[in-house]
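This document starts with one chain, in the form predicted on its own, laid out as C-alpha cells.
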Amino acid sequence: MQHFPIFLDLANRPVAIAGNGPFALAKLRLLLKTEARLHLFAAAPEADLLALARLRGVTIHDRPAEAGDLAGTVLAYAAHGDDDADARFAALARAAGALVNVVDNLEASAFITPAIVDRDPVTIAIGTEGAAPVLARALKSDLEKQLPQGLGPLARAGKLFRPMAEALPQGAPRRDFWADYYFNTGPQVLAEVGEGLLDHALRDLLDQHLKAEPPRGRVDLVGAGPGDPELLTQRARRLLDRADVVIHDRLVPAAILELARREATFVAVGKEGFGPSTPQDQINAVMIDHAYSGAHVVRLKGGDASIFGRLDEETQALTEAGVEWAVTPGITAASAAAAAIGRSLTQRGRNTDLRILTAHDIDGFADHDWRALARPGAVAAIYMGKRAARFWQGRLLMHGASGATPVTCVENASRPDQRILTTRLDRLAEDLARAAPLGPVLTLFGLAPAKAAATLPALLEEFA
C-alpha cells in the first residue's frame, strides 16, 4: 500500500485550511469533527463558509497564509481550488513542517483523507489511495447502514471502564469480558434503560468475569485450504480471529495468517519433503504447552487436516494430554487443482474409485498398489509428488500403465502463482524437470484438462 492508515491525536494542535468556496467548506465539516484547533485562511470567505466557522469557533485570517501563520500546525489542507494559490500555501505549509493535502491532486498531497464512518469514538475509515473515491462513498455508506447509532455511546463507556478491565488476565479472560459487554450486556442495557446505567452494568460484568473459573486452553486443528484466502471456511475465519496462539505448516501462504489477528503469537512448524522439518513430537509439545497455559490454539495446517496432515498423531497426543480438541476440514489440494483443471475426479463410466495418495512417506518413496493404479481409466490425486515423479513413472510404466495416460501438474493450487502443466506418463519426469516447479505440486494421474480450462494460456503450459 502506497499509503497507511493511521489515527492521528489532533486534541488542542493546529490544523489549517486555506481556500474558499466549496472545497474548503468540505473540509472545514469534516476537520470540525475533530478536537483539533483550525485556522482559516480564506481572504473574503463566502458566506456559508464565515457562518459555519464562526459559529463553530475556528479562528479565521481574512487574508492568504503567511510564513510565520503555520507554526507548530500539524495538518494542513488547501483548498483554493486554484493551482497557483494552493502550490504557493503548500509550500508554506511544509516549509512549516506540516504534512499537507492539496485538494484533488494526489501527487502534491502528502497524505490523504479517507471516507470516514462516524460513531465516535468508534471510527472507520476507507480509503482507495484516491483511485476510486466513488468506490469509497459507495463503501461508506454500506456501513453507515449496518453499524447501529448506539456503537458510539457502548464504545464511550468502555472507553472509560478500560482501565477496571486491567483487573482481569490479559488475553482470552479479557476478550471474553469485552465480547461479552459489546455484543450481550451491553446492548440490552442500551436498548432497555439507556446510556447512564452502562457504567453500571460494566461493574456487575466485571465482578462476574473475575469470579468466574479461569479459562481452559483448548486446541482447534483447522485445514487452510490449498492457499486462497477465500476458501477458507467461515469456521476457520471465526477461530483464526479468537486464536491466541496459531501454529501454522510452511505451506500456509501469509495472507491466511493474515487474518488472524495482530496480537497472536505465531508459531512456524514447517515441515519439507526430503528437506528440514519440525520434529512431530516438538510439534505436539508446542501444542499442549501453550494450551495448558490457558491459550486457545489453532493448529493451521494446509489443505485438509485429514488428508496426509498427520492428524490422527496430534489428536491422539492431546488426548492423552487431557486438551480438548476439535477438528474444522478444509478444502484439499486435489479439490483444488481438479477445478483449475475443470474435471471431475469421479466419473461415471471412466472410474468407480479415486486414489488420493502419497508419493513418499517418513521411510522415503512409498509403495502403492501400481497395478491396480495401472489399469485402464484409473485416477489418483497424488501429493508430494514432485521430487518422487520419475519413481511412480517407473513402478506405473512397469505394472502396464500406458505412457500415454494423462497427466496433469497443478503448482500452487488455487494461487495467484497457480500453474499448470500437461504431459502424458512417459515423458512426466522430463516435462516436469524442466518446468522446475518451486511451489507445491499436486498430480492428477489420469486427467487432462477440460477443453475451457486448456484455454487459458497464462496458466497452461502443454509439453509437445
Ligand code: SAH
Given for the second form:
Amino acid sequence: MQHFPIFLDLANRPVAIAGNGPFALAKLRLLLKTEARLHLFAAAPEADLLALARLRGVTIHDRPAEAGDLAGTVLAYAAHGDDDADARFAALARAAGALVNVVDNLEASAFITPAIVDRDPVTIAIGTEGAAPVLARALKSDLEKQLPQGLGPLARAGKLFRPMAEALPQGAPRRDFWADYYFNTGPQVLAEVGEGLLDHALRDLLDQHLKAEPPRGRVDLVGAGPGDPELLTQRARRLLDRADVVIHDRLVPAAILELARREATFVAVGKEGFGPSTPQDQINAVMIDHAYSGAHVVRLKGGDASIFGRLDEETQALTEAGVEWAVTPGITAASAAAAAIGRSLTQRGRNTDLRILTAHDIDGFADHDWRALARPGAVAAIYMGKRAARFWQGRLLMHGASGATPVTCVENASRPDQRILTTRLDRLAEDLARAAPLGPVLTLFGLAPAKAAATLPALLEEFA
Ligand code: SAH
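What I would like now is the form predicted together with ligand SAH, since the data block earlier showed the form predicted on its own; can you produce it?
And the full complex, kicking off with our chain again.
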C-alpha cells in the first residue's frame, strides 16, 4: 500500500485550488463538500468557475498564487492542466508546507484523491493507487446503487443521538436499539415523514427499548478441553464466537481465549494450584449478574465441566436465579493424558472399571476405597494429585498394592510444554519431587506409556 487512506479534518482549514478550467472546477465541486476555507487562484476565472466560487463563499484570488499566499495551507491542488503552471504552483505550496496534489500527475503528488461514495457522515473512499480508475469508478457506481440515499441523514441523526442512547445498558440492549433504528424504524420514518422527524423517532424508539423487558441472557457451561485449541468441540468454538462475556478458569490458556469474540468481556476466576481462588458464591454472582443484563455468558472450564469442576453448584445457583443454562462437554485431562501415552484407560481382562478420583477434597487429602484400587490391574486417573502424592502412595502400599505398579504423570497434557514422567508406585513421591512439575498434572495409576512397554518387561508380565 503506497498510499494510506485516512480521513482528514478540513473544518475551517485553508485549502487552495489553482487553475482556471474544467480541472479546477471539478476539484472545487469536490472540495465544496468539505468545511474547508477554500481559496481559488485563477487569473480571469471562467464564468462557471467564478459563479460557483462566488455563490459558495470561496475566496477568489484573481491572479497566480505568490509566496506568502499559502501560509498555513493544508492541501493544495494544482489544477491548471498545464505542466509549467502546475509545477510553479506546486513548488510554492510545498515550500509553504502544504500537501500537494497535481491533477493527473501521480509522481508530483503527495496524495491522491479517492473515488468517493458520499452519504455524509458515512463516507467510502476507493483507491487503486492510480492503477485502475475504471475499476474505481465501477466499484463506486456499484456502491452508490447498494447504499440507500437515506443513509446520510440516518447516520447524521444517529450520531447526534449517541449520548442519549447511553441510557441503555452497554452490549446487547444498546446494539439492538441501533439495529432497530438503522434497519427498521429509521428507514421507515425517513421514507414516510422525512429527515426532520428522525430525532422524534429516535426518542420514541429509545423509550420503547428502555421499557422493554430486558433481553434474556443465558449461560453456557463449556468444557474447554485440556489446553490444545484443536481439542475444543465445534460447539465450544461456536459458543465462544458469540459470547458477550467469557468467565474462565485460570487453567484455560490464552490460545483458547483468543478464539472468543474480540469485543467480549473476559473474567478470570477460579483456582491456580493452591493460590488465590475466587469464592464459588462470587463466581455464581458474576454469572447471574451478566445473564440478568441480557448477556450471553460462556462459563469456560478446563477439561470437562462435569469432572471436578463444581458444575452442579453453578447450575443449581443458575436455576435458583431463573437463568437459562446448558452444558457443553469437553475432553477431560484423563483422556488427554491417556492419549499422550498411547494407552487405553480400560482393557479387556485387565480393568473393567476406571476410577476417576481427586487426591484432594474440601477437607484436605481425600480418602478412597484403597483396597479395591490396590488390586492388580486397577487403573485410576488421579486429578490434583501432585501435592498429595506421598499420601496416596502410602495408602495404596499399606493396602497391599505392588510397589512395582506403573504410575505415569502427565504434566500439561496436550499443550506444547507437555511432559511425561514414568515411575512406579514405590518411587512416585521422590521421582515427582525431582521432576518438580509446575503445570497441572494428571496421574495415571496402573498405566505405563505404550512406547516404554518394551523396556518394562517385568511390569508387562504383571499386567498381562
Ligand atoms: N475439569 C477438569 C479438571 C479440573 S481439576 C478436567 O476435566 O480435566 C484440575 C486438575 O485437572 C489439575 O490439578 C490436573 O490434575 C488436571 N488437569 C487439568 N488439565 C490438565 C492438563 N492439561 N494436563 C494435566 N492435568 C490436567
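Please read all numbers here as calculations on a predicted model, not as lab measurements. Residue numbers count along the first chain shown, from 1. We call the rigid core whatever largest set of C-alpha positions still superposes within 1.5 Å between the two forms.
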Would you say Gln149 moves between these two forms, meaning its CA shifts by 2 Å or more once the core is fitted? yes
For Asp84, does the CA position differ by 2 Å or more between these two forms when the superposition is done on the rigid core? yes
Superposed on the rigid core, does the Cα of Arg54 end up 2 angstroms or more away between these two forms? yes
